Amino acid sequence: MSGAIAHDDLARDGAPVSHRPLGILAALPEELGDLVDAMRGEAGVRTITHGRRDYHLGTVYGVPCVVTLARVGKVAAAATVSAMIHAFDVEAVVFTGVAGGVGRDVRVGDVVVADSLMQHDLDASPIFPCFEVPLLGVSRFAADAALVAQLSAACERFVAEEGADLAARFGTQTARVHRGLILSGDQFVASAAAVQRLRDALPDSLAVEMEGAAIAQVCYEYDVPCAVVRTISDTADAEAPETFTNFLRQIAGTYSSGILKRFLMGRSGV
């Protein structure tokens, strides 16, 4: 790919061997946990500034990665993942972070792995159906099945191995892992009425955040596998701002670090 960092070599039999990195993103620093520090400790980090973002290149838990902050919102997320695809030639993309719970069975401290994502604030009707991306004919973007399975397995291991201790430490219920629809929009949902509107419009939705569906759309358009995992920091109600802030500061990094470590070790066979 023109302008991209080269990652491919030839094996002894002449077949191509991919060394393309995995792209890992979060919106806020706390949501990446200790991933960049782990990368520094393993093999060193090369940092490239591109589009006012720092992209950290290296190997972590045996997997070549590019790690960066997408920042908050759909435009920021789309710009960041586009750069990952075109400037860093990533093989696949994983987004991690926190979200508000929408599903009635989704509690604070639970983990949601997206099997599909959509923009709940996109409405070009009556020209196009509500929620459908104009000219694409798609409203729900499927996450990559293999990545979803790997992330879900990592989440289940994390909960089984650390869930009880974390629940006691942070005063939450023992986490559960869910798979389903995650919604994205350029607004921080923080009222019971807003949550009910999402439930009424999209009854199978589990969580709401501000970046995932934009990343999924860009990856769909460029045929790059992607997946999104979210820890539930709040229930998107009137108390969400305080709950979100406390969860982000105290808990989010622990969850992201534990889940990503198990996910990457599973990919590398470490």
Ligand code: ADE
The other form holds:
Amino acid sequence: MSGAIAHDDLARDGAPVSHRPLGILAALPEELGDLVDAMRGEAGVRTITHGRRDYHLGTVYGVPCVVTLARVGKVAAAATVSAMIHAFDVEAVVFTGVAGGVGRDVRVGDVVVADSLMQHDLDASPIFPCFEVPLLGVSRFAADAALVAQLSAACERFVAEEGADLAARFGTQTARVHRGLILSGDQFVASAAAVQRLRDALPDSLAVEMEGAAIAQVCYEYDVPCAVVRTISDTADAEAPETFTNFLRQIAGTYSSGILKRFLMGRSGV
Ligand code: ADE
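Switch over from the form predicted on its own to the form predicted together with the named molecule, please.
Following is the full complex, with the preceding chain placed first.
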């Protein structure tokens, strides 16, 4: 495929949509919620397969979007967001999904909006400082401040309106919204010792996952605004595999759907 796929041939009520789309990604289908169904219910979905991924184009709550699954890990995330930027000309990127809690007061069912992201498994020392992306000179990538504010507001509204119901359904405490550092690495963190090592190395970290910092690095390199929102599915300890699996099956989609609905409605003014 050469050149970007224009979004303005997607007519809505006969009117061409002229805005560059927003890119929305998750790693796994359960983390995307009802976004593609919501798109189908509006002006319809056009699906383009590119690099072994299906990119769904349409509008969600009136916002032109490209929605896809990045799959798991930093390489998968980097490859997918690169395609979003180059083949689909997205104006900004939002990544949604679950993460393991690292911060001492971050509990299962809480939501973390990243204000910065870094790769906890990147270490080219002594040639370059630990965690620094070689030749880029950056270890922490900032999320876009305006997107972070909009996403945080959407999360706060979601928790206020649906938090009590969710807590009762999943048996968690009422969710809280945190904002801060999210760590990414190519490991599922699942032991008390491993999560303590992360806390010791990076005491301000709130959550750990496997894609966000890769998305943030690619967006930084191409000057595309990005943001990452994660619901805490587990606390990255020995129980994490089971807690993660249950959370993913039972509830992750409800969080993503509810948060993105409020976020997108805020952007479109619906
Ligand atoms: N995503 C959700 N939980 C995680 C964990 N414990 N480690 C890495 N990624 C995760």
